[in-house]
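One chain comes next, on its own, written out as structure tokens in the form predicted on its own.
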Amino acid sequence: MKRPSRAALFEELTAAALCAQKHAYAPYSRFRVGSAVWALNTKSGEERLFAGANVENASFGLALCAERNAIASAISEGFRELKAIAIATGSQPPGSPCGLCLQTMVEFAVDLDVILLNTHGDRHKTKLSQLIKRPFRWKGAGTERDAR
């Protein structure tokens, strides 16, 4: 698929990721969230939208993250470079990412776009580098993202 404008992109995202946190698993916190994330195949060029719903289960720390579960689902099928993503959630304002799921970003974004957004119409643009200041980066490890 090739990569639609900026505009459209975001458009894109933010509905997806609305579609998504309608289908969100979370009978424990109330607290939906959907995520969307457009992501590219270094090997094929292609580029591609995922999504994503946190899943909760109860054993807290069992549950998963509709950032980690859109990223996934990209890496899963070979698309490693991360492009923008979005997440929606029904607070207001519009909730940031864990901690977990900014060092997922981080792992296979260098500073991608960030869309926080929400059930009320409330939408926030920001960067990867906005939400973790000093992210942990792991270099010399051998890992793929070190050979480029």
Contents of the next structure:
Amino acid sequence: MKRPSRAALFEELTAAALCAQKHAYAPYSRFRVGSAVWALNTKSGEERLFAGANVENASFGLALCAERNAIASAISEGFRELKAIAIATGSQPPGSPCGLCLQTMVEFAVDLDVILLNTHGDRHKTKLSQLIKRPFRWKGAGTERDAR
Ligand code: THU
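Based on the form predicted on its own presented above, generate the structure block for the form predicted together with ligand THU.
So here's everything in the complex, that chain up top.
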């Protein structure tokens, strides 16, 4: 799919995140999240949208976040370069991604455009670098092992 203009892309991601939110399975927290990510397959040059919702479990700690579900779908189909992501919640102001999701975004994006939105019509555009200032990176972690 050809990448739409920036404004059209944001609209498309926003609509897809809100649509995915409707499929959230969140009977425990009742906090429904939908996400849509625009990703590039660097081998074929193809770009596409992938969506995800949060999926909970009676064992609460097993909840899967919407953002990581969307990203996992993209990666699973070979789209490893994330360009923009939208996250829809019902909270006011719109919720931010959790630390696990931010770290996952860092793995697959240089400086991602992030749209935080909610069902009340609020839209907040930001960048991944604003949400996670000094991410953990494997190279930065050094190669020394614990001396024992
Ligand atoms: N959740 C997400 O889907 N994304 C986040 O970034 C934070 C939290 C979900 C997990 C769980 O189903 C519910 O929100 C409450 O934590």
